[in-house]
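So this first bit is one chain, no partners, the form predicted on its own, shown in structure tokens.
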Amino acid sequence: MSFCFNFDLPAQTTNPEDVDGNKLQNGKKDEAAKSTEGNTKPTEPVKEAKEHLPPSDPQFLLDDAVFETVTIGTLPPLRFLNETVFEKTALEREDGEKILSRTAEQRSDLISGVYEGGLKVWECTYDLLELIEKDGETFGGKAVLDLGCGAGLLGILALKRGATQVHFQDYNSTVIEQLTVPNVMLNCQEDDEVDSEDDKEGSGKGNIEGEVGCKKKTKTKEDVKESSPLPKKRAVDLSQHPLLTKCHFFSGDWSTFLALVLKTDPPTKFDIIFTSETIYNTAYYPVLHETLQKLLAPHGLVYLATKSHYFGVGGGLHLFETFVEQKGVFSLDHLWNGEEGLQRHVVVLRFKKPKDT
């Protein structure tokens, strides 16, 4: 959605040193730790976690859906509902939380404790997708968690590359029901279409054809948002699709989500946890850290994509890195650092070995 964070900031008055967090690396770690106890906590009660089951008749979610397709290098094409069309049709959608109307009224991508940005595909998600493509990461036999999933592109990629199960979690139930689940089904549908074309013509995967002979354009992360909406698509029966049966969908606050997952017997542990643009608020660091600590498998990896600083909400990589260091549970390594504009990063967290502590 074409909104921005709803905070008033003075134009062109920020010291670059403050933006990229270099001062924190020059001896201000105590101040960074204290900032996680600031007044940025949401003013409304947290949302109780619950699991969402895909509808037994999912046809209505995809009937006449307008979607984008993004392909990065050798990665399989990923489909997701067109953001512009989603925004224009927001008021026609089921929304028990009323977040669609509230975000439209306030023209904000974030209402703390109400809506946490899940309706938008953020820039750092594409950074992480590009890194996965570059490293040739596959997910065969792995359990994956897409934490703060939004559109769910990271979890969908893992699903299409052989993950045995994928959990999708977002704060808002509307995001899960109206965006994440439809996006997963769009990609299940695409797999069926490609298989059908292979059977008929022996064509290779990757070229996606729409109805009435309209070819889907392959997009990079730079042009995916600027492209015109693609043709509408009629849904096929996906209720028993093998990829969909590997998925679990959850909404709610991380603390209650963690408690819900830990109730399973045995508790689910994840080989890979993806989380993109989730460290913008320092008040969330303790529960995020606890969630990662309790749900990551002993030799698992957490891939975190983030900006160096988030204006108006105060969080960013340097503050989170300091928080992780003080906890002493994880080691954190930089995998990729963007140098242009407001710097973006991809880092990996893993449990420290005994000799590292």
Ligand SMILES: C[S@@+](CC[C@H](N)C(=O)[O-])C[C@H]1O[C@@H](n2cnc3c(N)ncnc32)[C@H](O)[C@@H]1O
Given for the second form:
Amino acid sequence: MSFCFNFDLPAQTTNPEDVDGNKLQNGKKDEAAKSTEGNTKPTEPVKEAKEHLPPSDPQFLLDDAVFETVTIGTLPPLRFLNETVFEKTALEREDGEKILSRTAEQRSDLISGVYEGGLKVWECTYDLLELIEKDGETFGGKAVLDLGCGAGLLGILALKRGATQVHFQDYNSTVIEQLTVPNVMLNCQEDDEVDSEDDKEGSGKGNIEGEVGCKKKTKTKEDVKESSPLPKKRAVDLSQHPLLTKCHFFSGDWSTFLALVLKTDPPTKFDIIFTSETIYNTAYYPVLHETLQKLLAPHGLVYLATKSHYFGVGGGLHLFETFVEQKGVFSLDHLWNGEEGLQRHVVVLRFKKPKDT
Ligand SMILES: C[S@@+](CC[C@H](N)C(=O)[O-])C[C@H]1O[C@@H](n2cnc3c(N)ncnc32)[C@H](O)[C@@H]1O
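Structure of the form predicted in complex with the named molecule (previous: the form predicted on its own):
To see the whole picture, the full complex is given below, headed by that same chain.
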């Protein structure tokens, strides 16, 4: 899988004095606010959050599925739609947000405020999956949020390992509808439907990703057809699948997502929040921090996977750490630091004082 970092930000149109929405204090900004000055907020209107209910007959979403399986150590195999599906079928797909056509036109992985990159799996997701595998983290009885989920692999893992509920949030409704929901459904199908076929193939056909040590295979609908008769699978009503009933799906900007989730009575709090490759734009730090602060349970953990620096966008771990430190709400510890190529990290945040919610 290729990862091109072709970020594309709009020209600065916001007032530099108020670029991140932080108020001036005694005539000057605090340090935390200063660290967000490198980026601009998008000029597009804020994308209003909404909840997406999985379709009552969801099987059609998988009809032309070309999917990959990622297997990391002892973790259950995770399936996800191959990103090339979207390039090849952009014209036939429902795409009210026009992100499929716009990303193709602009040849960009990210168009700030329009498309925030959720249609592919970013590599720090694999780092976090590996870490979970090593640490043996289980999710039994936990409420989990996959914030900025994209393909949703982290949330799907939690779901398969016993989380009581998993919220998936992505900026783009197209991502939620065309990628996250289908991926959850792919993983709801009985494991043996496809895995028995994986076993038959043997490891020789697998594509070993040396860098992160995970095994990936690409399978097509035709492969699946050969191994298990499609009609039998179609008979399964996925919309009633016990795993799917534990899921909630949201699209929209973090500020409106936060407001929507806080409206629930009692407001939902999460024991675990995953967020991978979401701190590339410093202009989003205030709302991201507020979302984590308001949605994390008092003794909960935020697992953040990120690169050190996002070239062309400006954000990265150092700036985010400075921001978090200045806010004084969370402590932040490094769990894993990768040294190869572009440096990548996994960190954990927890409340300094658990009543700070
Ligand atoms: C680069 S993608 C990473 C996707 C996925 N977590 C992964 O690692 O493969 C960044 C994600 O952050 C989310 N995101 C970024 N800025 C956001 C914002 N201001 N409001 C809501 N979501 C945002 C988007 O949903 C997007 O999918």
